[in-house]
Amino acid sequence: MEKYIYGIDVGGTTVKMGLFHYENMKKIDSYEIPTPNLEDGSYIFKKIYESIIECNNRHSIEMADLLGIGIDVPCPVKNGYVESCANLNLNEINLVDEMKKYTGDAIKIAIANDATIAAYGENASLESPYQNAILITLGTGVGGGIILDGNIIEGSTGFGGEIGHIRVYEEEDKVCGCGSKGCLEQICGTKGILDYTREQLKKNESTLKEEDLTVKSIFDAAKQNDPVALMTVHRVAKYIGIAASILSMTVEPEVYIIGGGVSKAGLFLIDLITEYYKKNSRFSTGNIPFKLAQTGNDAGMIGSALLVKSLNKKNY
């Protein structure tokens, strides 16, 4: 008899529901719902298990032959507690005991912070998944996830992984949504890639337009050697690099994915990281690669759906 498992990408705005075949993780069917913005923000587990009970439904599926269900959030998490998540309206809960409130205790629950579970998405989606790697998303925020010797890595307490506040430069005025300053998600995210190309505009010849100003305006113009788009690139390949160097003293992986809506740029953004990684690491580190992401957007449900399936060959 067939058995499924779901991967859950939970977002602020949508939450992407996955839904796989147990043996060979193909996808069976896949669409978003909104996510609900309540101030019991434990709700959200009551509207995920209403919708797997429609898409089981349309597929005639019976909730026994479900083996697991992955779902990654927007916060830190450790074994499925989580002490904090303002996106979410959760505070102090185990959201695998909440989940277990609706499913039972038959179906194998994991939940992971979302940036560890697309780093173990996207390497698990890799023709040769290596052992020990590093994602790096960079979007609105800077994010990431560890992988070593095939595990996931949360943390004493599920901060583990979160290098967009890695403490890169010194910084006396700006303060980061984390309340430190200085840190790397304050050059590389969206935020501050859009307001250092301002401040130059205001030096500087360019062909960018400060109302027409976008990330990706921005990494285009850079690929026609427009001298504003530069200087902000190469700000944030060079940022990127420092942070891989020390990363890779600590943890030493086999390769860095780079993800997110920048890593949209492609090659031109790899091959300058590169270039200042290499300037800042020490040893044979070097010689660690960067790749591009190749999941897109179903890293997430992916990377929830492998993980729930690692767990039922282990105790978790």
Second form
There are 2 protein chains.
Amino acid sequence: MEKYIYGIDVGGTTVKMGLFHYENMKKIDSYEIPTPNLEDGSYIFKKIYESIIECNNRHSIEMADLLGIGIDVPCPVKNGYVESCANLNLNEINLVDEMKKYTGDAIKIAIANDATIAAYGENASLESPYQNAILITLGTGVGGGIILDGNIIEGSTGFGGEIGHIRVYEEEDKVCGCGSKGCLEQICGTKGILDYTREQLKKNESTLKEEDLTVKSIFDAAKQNDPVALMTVHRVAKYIGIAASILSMTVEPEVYIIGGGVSKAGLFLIDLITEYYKKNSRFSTGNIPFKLAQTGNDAGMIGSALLVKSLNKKNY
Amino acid sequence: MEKYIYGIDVGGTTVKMGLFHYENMKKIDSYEIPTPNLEDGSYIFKKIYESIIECNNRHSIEMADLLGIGIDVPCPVKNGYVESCANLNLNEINLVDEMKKYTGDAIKIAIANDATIAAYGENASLESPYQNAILITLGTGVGGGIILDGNIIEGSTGFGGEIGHIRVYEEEDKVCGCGSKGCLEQICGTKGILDYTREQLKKNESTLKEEDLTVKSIFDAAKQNDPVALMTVHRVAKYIGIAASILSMTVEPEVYIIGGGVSKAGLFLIDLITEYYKKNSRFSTGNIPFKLAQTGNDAGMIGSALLVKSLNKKNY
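Got the form predicted on its own; any chance of the form predicted together with a further copy of the same chain too?
Shown next: the complete complex, the earlier chain at its head.
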């Protein structure tokens, strides 16, 4: 009898639903439903359950054929518990318990932070997955996930792997979204990249036009040796390299994986980060490789499905 | 029949040997032997074995009564393997295998980095040990150890928990012992503390005399509100607080334990570090407590003994 798992990636706007074969992880179906932005955020689990039933029906799958449902959410999570998730209107709630209200106890449920789950999925999707890996995602924000001995690191209340809020530079006037200063995200998040480039455009010659400025246009211009774009890109690479040098002195992974929208800059970015990492790395840790994330938009679905699959294997 | 374990703390000058009851961890005997600084560093394991035999004889203990031997060494270790340990003249060698040449396979052997083992021992010695703890040791150097889910974190080649080499400030001219710049140790190690204080003495009034300057005299003067001593002590506390804020965004422990010689400054230091930690902490992680290490000079012996005891419990 075939067995199945769901991998579900919950964002503030849409919920990406993925149905996978349990054994070979082949994707059978995937689609999006809108995130219900209701005052009672827990309604989302009813919606997810109803969507699972519909999807099951389309593929003639019974609930008894499901071995697990993995879900990622955009907030800190510890063992399924969420203290506060502003994007989803969830407060002081155990999400695994919420999901089980609908599915019952027979189906394994795994719920964790989205970047942490992406780290799990990206590493597991590598040709030879590592036991110890760190994903750094570069997008609107800078996120991350840490895998040690094959397990996700949530930290004591869910803030493990919040790499975007590692302090990498001396305090300045600007305050980060987290309320503090000097965070990696302030330099390497979209806003940091655009703000810094705009400042430099005032003082330097460039092919970039302020009115058309996007992260993509900056990286494209940098590849064409535009001086301002190069300044921005080197700054981003430098501080990612510094943050990684710090992570090597804390948990020392075997690989760094770079994901998120900004990572579309590709090997150009990876090579620059590697250069700055080597400059800042300590002892013999300079040889830890940097790789590009591979799973793209499906990272959350695949990671969620793989995480709940690992729970089954461990027979939790 | 009573069972016993040894906890052994190997330093560059002396080897501290401790014999403990297995069940209640009561210390039966402890003493020091000189570290044999021979070209072939592996000779130390023969010395340790001979010393164990002698100690066993003094207490009428048979080798068969030993359940384990735990050993810490002052260098990075990964699963017993050491790439290079300058202090002990050891290179590319598996220390567990070396010890087993003498003891055979029946007795469990655990060998790990000294600060990592101290972290394990300090946490296990707390009234209520935590599952996730970080020890920061302040002495000649700045070291550390990370415990996650009750296990030591060695990193992929042994550099896990090298907290002294987290980059906490912008590059300057001075180069750290590790060859890099901006390390926590450059500010908070003995040399960093003395150098900074000497510089400030040139520019400021103080009760401190340059010729009598020690870390202890600086902390004592700070407690008496000496302005230069206060500058130094605040600087140390600030950067320990910043490093901890970074660690909270990577592995988010439940407690920070401050050990090493400098920690003799006591609650005065803990309170200052806590103040700077809270200022620099992100999100809700500001409430993670700071505690003083308790085991003093015995940390290595106790930690080593406890680590090998944990291997027995896991039935490795």
